[in-house]
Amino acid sequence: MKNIGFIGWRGMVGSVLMDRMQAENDFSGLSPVFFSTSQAGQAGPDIGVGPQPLQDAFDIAILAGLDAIVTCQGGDYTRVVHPQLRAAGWEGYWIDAASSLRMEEDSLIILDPVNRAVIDRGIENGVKDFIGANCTVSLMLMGVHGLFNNNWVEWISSMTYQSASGAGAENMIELIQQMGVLGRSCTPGQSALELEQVVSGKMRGTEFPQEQFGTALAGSLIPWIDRCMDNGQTREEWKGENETHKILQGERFIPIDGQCVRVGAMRCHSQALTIKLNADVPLADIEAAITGANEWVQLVPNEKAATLAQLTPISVSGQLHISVGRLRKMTIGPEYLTCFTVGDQLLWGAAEPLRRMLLILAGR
């Protein structure tokens, strides 16, 4: 496999992957092909080759060619080109980080260091659909998959603190037009009081930039993440259960519920766990089985200055390692756990598995 077409590349999660596929040198014995929904002729990016003229994403026929396709371009592209490319004939692999296809029956939903196995069964069996996890999913099993693996876990609970840029570049640069929207509130002489009447007042005025939220962020939360389920779920809690359940493949399936929160932070998810186990598993096997599961797990030790240093949004943006802390048995009774995980959304949440994936199929 060497042909391998990237389309998206130029959003969020796209320049994300690029730069990682640039810094590892993965590049190097594929022959990329990039493409554009709207620039098409345009120079491509310069891999170290010189740019190549971009090609058109919606042209069948040159992507029927190729032996891979990478797309972080979205949903909406995923659903109109994905099915016109098979029902042409075209048998090469498919690698998204869109969540159309994740729960289609004939594709996998990819995390190796979770479900490697899993990836190669598939493989073996002929799946050429490889899409990556919803993010907070993701990031949860990097962190606890240890529980997993020893099937201690009956249940969990996961509250989820998700950044702005979960929602989108647009979105990220409203929560600054916020932000300066309430720092110029603040002048000298005013009383703490004085100033939160006057920020409040600014949040709630028509004038306050809310186009993408549909309200404000900065300086509050939004406890609604996706669109609505007819349980009364949000999507996006729907997925936390379902979609763990398809990257594990168990034949258990394990409850998963809570509720998703958008926060101010600018870049990477954190989430509250709390963990029902099946047994009063010693606290510390129980942190030799997360911090043993995958090299990536960062275990923070439960204690104010390392929480402050270790376990926050900017503690870990940019970075591959999943921080774990706050762990403790819980008040309500032995086989009760809590703790918090924090991971850069945009690496092991979306970029990272399918930067893997496509160097699996490339055999390396």
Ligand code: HSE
Given for the second form:
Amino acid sequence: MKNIGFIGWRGMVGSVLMDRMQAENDFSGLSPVFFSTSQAGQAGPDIGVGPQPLQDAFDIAILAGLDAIVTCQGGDYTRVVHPQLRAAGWEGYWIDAASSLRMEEDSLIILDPVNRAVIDRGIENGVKDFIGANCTVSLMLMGVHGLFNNNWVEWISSMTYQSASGAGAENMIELIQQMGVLGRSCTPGQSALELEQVVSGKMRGTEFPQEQFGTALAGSLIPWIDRCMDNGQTREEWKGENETHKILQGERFIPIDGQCVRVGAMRCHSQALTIKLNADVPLADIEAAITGANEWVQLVPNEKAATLAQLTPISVSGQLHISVGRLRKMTIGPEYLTCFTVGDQLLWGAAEPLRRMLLILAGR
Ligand code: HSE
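Provide the structure of the form predicted in complex with L-homoserine, given the form predicted on its own shown above.
Full assembly next; the chain just shown is listed first.
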């Protein structure tokens, strides 16, 4: 497997993917072809061999000549191009960050540190569509899949604190614009209450930048992510349980539910988990299971200094580790565990599983 097409490499997830692939020398031995949905013919990125002209991302004949396609272009592109390619008889591998194909019967959701056995079985059985999970789901599983491995989890309630990056690049910019407006409202000598009045007035005003979020995120929060499902969940909340089940493909369906909330973090998603265990597992065994599950999970002692230094979005931002802390048994009972986890939404939450899937398929 050598000829790999890249679509959507210039967007936010795509750019992070390109950076990671270059940092890890992933392009060596591959013949990448870069595509554009709007700028075919212009110069593509230079990954060390000089820039090649961009190909047309809607040209089915060119796409069908590839061994694999990696796309971060988004769901609309997938919905248009993937069916045409398959209808044309293309049997290459489709690796996708978008959610459109995630729950299709013949696709797999990829998170190899967690479900490598599922992925290997899928490849053997001829699966061709490998789709990255929802970021919140990936980050939760990267943090606590040691508990799932031991079959200790009866159910989970996840309360999320999701960054602006999950909503998109424009939203990240708008968050900072909102912060800028608020910062400029501050005049020396004002009391806290006077300042609050001024700032709240700005946030409620018609001139406050809120085209993307529809309301203030800076100085506030938004307890709604994605569209409404029939049962009152948001789709983001629905994904928690359903994608987890598809990733793990375990025999038991583990109930997972909670509230997904957008907060003013830039690119790290955090989650407060309440985990009902099916036994009174000693905390030391729990810690060992969590830390032993993968090389990226980093256990943070349940202490203030360590929490401030290692368990905040800013301490994890741009890095590959997943911090898990505030771990303790709850006063509700010995089978109730709580913890807090933070991971970079663009790395393990989006780009990292894609580049690793490509390497698995390339036999590296
Ligand atoms: N849906 C997620 C969010 C990001 O809005 O934060 C993509 O997985």
